[in-house]
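Let's start with one chain on its own, the form predicted alone, as structure tokens.
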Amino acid sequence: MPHKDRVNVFITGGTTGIGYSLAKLYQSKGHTVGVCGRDLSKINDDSLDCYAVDVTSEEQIKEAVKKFCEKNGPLNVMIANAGIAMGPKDGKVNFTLARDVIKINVLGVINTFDAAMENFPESGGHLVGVASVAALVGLPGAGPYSASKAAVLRLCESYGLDWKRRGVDVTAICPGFIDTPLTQKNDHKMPFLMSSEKAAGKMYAAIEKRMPLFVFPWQMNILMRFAEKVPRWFYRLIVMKGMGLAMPKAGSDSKTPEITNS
């Protein structure tokens, strides 16, 4: 995807955070963005494509980016950014939550990129998943966030495989702790933490190269490998280790932190 040329871009999730911030920087660089999100109100740009779209509907998504692609011409580049995750850190259970997680997380990418292939030329095009590091390795109290980023990494790398003849791209990309409205109300540590806009720039680049897996940042990418290669009896008993120290003691006053890279 050189410079020179201008592509069409859609960005679900693209309303606040990371999505944001690379459709504006896609904007920029001269090309076209549409971004869609449950809440328009979140958003007061009249200079990018808008949609209110819940990605869980293979209809909504399916009309918004015909509706994009009617206006501007076929799709270029999809990029599925659209997540939620919540990661309670007290052991309770919560099925409700983890079923719209992996609802969200996982079918929203897959009607996202059905979606993109309906409206790609007969060239082809570039599909993006936004997955997460936590999709390396099963984090304490976000079972269904590393679970939903896990699927959406491996839909990436065998999509890639599948779709590479059809002139189709896949890049997967695994963000860190990213500065957004919602890690802003995490009451945990994040380490490395990065800004949005200096995300959209490294995950543009990562893009722009056409890489199947980008992990980002480099710190964050040596730990959670290093926690994805080690024996699951070692990695179980150093997060174990960490938990008990890091656990508020009975009765103390915790929130319940949320975990996001959309």
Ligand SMILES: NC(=O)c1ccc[n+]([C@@H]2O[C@H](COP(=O)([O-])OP(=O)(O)OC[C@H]3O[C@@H](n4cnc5c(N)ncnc54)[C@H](OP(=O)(O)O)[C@@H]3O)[C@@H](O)[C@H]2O)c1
Contents of the next structure:
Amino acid sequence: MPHKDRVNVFITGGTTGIGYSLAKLYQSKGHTVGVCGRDLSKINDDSLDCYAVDVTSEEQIKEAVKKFCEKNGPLNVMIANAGIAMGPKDGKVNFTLARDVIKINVLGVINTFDAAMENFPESGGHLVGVASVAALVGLPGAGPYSASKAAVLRLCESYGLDWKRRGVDVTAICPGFIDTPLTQKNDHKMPFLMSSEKAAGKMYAAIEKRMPLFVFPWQMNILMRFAEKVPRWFYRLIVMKGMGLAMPKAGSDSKTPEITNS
Ligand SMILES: NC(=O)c1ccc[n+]([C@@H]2O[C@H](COP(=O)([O-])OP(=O)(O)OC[C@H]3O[C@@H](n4cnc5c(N)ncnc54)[C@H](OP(=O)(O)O)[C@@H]3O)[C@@H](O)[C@H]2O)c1
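The form predicted in complex with the ligand is what I want next, because the block you gave corresponds to the form predicted alone; please supply it.
Whole complex next, starting from this chain.
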């Protein structure tokens, strides 16, 4: 069922970027919106109900959603959008950052869904996980990010099956490149880059239709699904050629990547 009546929506990572654009869109349609982020100085908008929350803390996200619901009534839609990416691709393997990516992008989504399930009415609700097209393949320089988003995709697929009978729909969204603070630090090309307002419009429509999976823009959907389906040796060949690397011969020494923990 589309959310035609006024609904209560909570968006994690709603202080900037995609989350903020989604929050403003929901608000403009007459819905009640709560947002959270770790640093509320990033948002300068008194019209939104804002909570200082680190989604890696089960207690913090549960407390914030409980407060939002005490004010506004039961939750109807939870959008687990908070996430971080790997940062500049300098060729170094950063395991500290890798741990943070998994904690925020995976554990954060589990904590967020947990908080939502405690605050949905008996009739059910709608969970939305913001993954990425990076979920569909292992992207170079973004192993933990790709892994974290693949986990979100699979969590959503499984939970969608588990909770359908309880009236809970689950939507996974895989955006391509969206112009936000997260991508503004990228120094590589970003094909089919889209504004966060346009992205929010497309995501809103997919959520309204309760689509189990939405991958956009369509060009990125075709490209990444092709990359997902081809034999893995062919994917490696294409990507390594693109990176200007020769395919290592079986048994030959490969160059060890530089490792950093800071
Ligand atoms: N931009 C893209 O091209 C793109 C493409 C595919 C998928 N995505 C995904 O879309 C989501 C939103 O990304 P964006 O591009 O809008 O990035 P963004 O502008 O950097 O926004 C990220 C939001 O998440 C919050 N956040 C980060 N870590 C958090 C934590 N531990 N606890 C609570 N909030 C946290 C940030 O606030 P604080 O830092 O203050 O906590 C901010 O509000 C992410 O999951 C991202 O992976 C983005």
